[in-house]
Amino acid sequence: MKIAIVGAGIIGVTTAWELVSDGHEVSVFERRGAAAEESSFANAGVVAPGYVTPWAAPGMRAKVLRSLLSPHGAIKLRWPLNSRDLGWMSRWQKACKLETYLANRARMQRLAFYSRTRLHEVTEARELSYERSDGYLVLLRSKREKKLVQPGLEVLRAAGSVFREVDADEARRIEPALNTDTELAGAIHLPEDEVANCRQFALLLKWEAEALGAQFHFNCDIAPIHRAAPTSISLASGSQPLRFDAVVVCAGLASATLLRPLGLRIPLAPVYGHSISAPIRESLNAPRSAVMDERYKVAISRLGQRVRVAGGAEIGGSLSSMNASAVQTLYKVLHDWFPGAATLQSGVQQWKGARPMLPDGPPVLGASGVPGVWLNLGHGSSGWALSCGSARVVADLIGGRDAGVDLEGLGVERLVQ
């Protein structure tokens, strides 16, 4: 089959490399000029089936409220909030019921565990070589917060993650530059989960893609899709149509934009994140892989000579201003765990990024109930964990073979209102 594929982030590079792998004859087409620049460039990196959940769960409406009422608190509103938000936020609130969520956690983890080995498959094939280091360490500052983490290892145990509580002194074992002067209560190890370098994966395997036949197209903003040529991709500025036997959708935020003249209303809202990215001083004095800290909810992760302090959630306002507070969150956070690991005067990267999410947590994969229109998107700040296995199931379900995976509740019916 003729295949175009709407963007080039870490969803769509995926999507490629297993449609091209089929034999099909696959077209990329991105709006920026390379791929992986929008979410996928400078995210954390850390790939923890377990801990990828819903942000709808029971009691999460009183965490956001505790949270904007704090300096450092991981979610944050920020001004102007649009109808686009506020039509978002009431979605989410809906889906925070306790069956929903478990529901949809179910859905999410069972993806994400397949995405991993999915992930592992295509890197041992193609011995494909960027950064990334094996485990994952939560890190518990309070008695309180070990106690407040115990439903979240029922979570882990019911999702079949190999895991163990340790104490400080463990923790400081297995990641020997943590600051002897901050508290530490305990942690959570997963020695099976890792920390790995998304766009430069990206990257790789758009070159192993293009190697099978697969063609990029760069700074191609398309226009949205036509009802009546639904398989024909242009160009917004204007263009002539090309038509192919199938497009696929992995635009991130703008797929709804794309999508909307079909008739399909795809709830997407940006929630952006920050990171910085820093060179290694004292690389004694670095961390080995990744760890996250369970009360700001930020994750600092070892990736190459570089150390990455990725965090927070903002609904609101806009990608073009970085907020300063969450920033400095992230150095704060940085600074606790690891003060002498990075070199901050000089060459520090700080980025932000809007990671397209849906309200109620899992993508949507598969047809859209439009011939010949097929969905990737909505996979939030888990874009990095979900890619490969949604990308294997997408191409699966367009070669007409079953995909590796249940696929309940990931088809684009679960939004229809």
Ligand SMILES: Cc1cc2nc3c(=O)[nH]c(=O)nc-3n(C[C@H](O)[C@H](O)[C@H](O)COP(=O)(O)OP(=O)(O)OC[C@H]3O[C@@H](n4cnc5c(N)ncnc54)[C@H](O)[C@@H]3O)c2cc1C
The other form holds:
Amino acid sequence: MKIAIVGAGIIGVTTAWELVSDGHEVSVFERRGAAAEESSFANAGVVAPGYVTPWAAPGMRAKVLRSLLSPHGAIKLRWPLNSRDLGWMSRWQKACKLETYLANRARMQRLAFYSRTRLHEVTEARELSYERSDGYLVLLRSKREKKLVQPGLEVLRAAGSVFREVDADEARRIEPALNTDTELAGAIHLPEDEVANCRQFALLLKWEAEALGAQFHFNCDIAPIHRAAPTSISLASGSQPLRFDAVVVCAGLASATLLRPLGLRIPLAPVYGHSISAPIRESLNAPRSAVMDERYKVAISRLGQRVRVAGGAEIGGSLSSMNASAVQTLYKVLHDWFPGAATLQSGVQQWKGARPMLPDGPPVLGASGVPGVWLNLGHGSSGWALSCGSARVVADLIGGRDAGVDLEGLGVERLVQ
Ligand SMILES: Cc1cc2nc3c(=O)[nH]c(=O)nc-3n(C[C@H](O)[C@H](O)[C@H](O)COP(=O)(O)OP(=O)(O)OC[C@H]3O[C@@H](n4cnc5c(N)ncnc54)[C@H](O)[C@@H]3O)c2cc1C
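Same protein, different condition: the form predicted alone was shown, now please give the form predicted together with this ligand.
Every chain and every other molecule in the complex is listed next, the one we just looked at coming first.
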């Protein structure tokens, strides 16, 4: 089949790879000048399937309110919120009901475990070498946090995650550079999870896809899809339509606009986060892999010769304005745990990204309901962890095969009001 993909973030690139591997003729259209320039650019890089979970969870409302009162709170609202954000928040709140949350969490984790397996298969098959480290350590600063995390451990058990509760000494053996001046009550160690450079992986896999014949067209801003010719692609600035047998929409946050003329109202909203990436000054003072500060919801990751600190959730606001207090929180958490690990005077990359988030949590995979138009979008805070599995699922569905994972609740039908 002749297939067009819109978007060359991690989702578009993995989809291109799977489809071209299946023998399709693949063309990818991307409005930016390179792959992984938007949400997939500088994320935390964590691949921890047991921690892939909807943000729409019981108790979230109270968490948001508490967070708003704290200068280093993980969640920020930027007023005024527009009607899209308000509508999204109302659907988000409805999805916080316990039974809805449990069902969505199971759907996401199934896909996340499947995806991690696929990531490893692709990495081995193509001998891809990118910045990655094994293991994930969730740091619990106080006894209270150790207690609060207990229901979460049941979730990890149920999901089949391999993990161990460790005391502070053991945590420091796993991550020897952890600052002894910062209170640490214990940690959860997940040895089978990992951290890896999402953008680097996307660039490598793009080359692999190109080697099999996939064509990437950059600086091509694609117009919303026409109802009369849904498998034709044209530029937003106007151009002759190019005809395909199928179109896969992998345009992250912009997918909603592309699909609106088809009558599909996808409730996507940006949940912004920040990261800083800095060169390592002294290896011995840096993390070996990834740690997550459970109190501040900030991840500190080792990516080759750099350390990346990422976190925060901002609803409202815009991509163009950095939130200084959110960035300050990243520096604070880095300083708390790994003082002296990184050179911060120069060469620090500060980044703000938008998680393409659906209100209930899971992404949307598969048929759109319009013949020839397929969806792979809405991966929220876990797009890297879910990418390889989501791409394989969509390729299988396009090829008329059963997917390798249960797709209940991952279709677009659930979002139609
Ligand atoms: C601070 C932060 C930390 C994160 N940490 C993690 C983590 O640890 N683990 C994890 O799994 N996930 C993490 N994420 C989430 C992850 O980064 C996203 O889920 C993922 O990058 C989404 O990928 P995507 O391909 O859907 O979107 P994008 O990467 O945004 O790709 C969409 C692409 O479509 C293109 N596009 C849009 N419209 C058009 C158009 N009209 N024509 C042509 N091209 C178009 C865009 O230019 C873009 O390149 C994090 C996100 C943030 C912000």
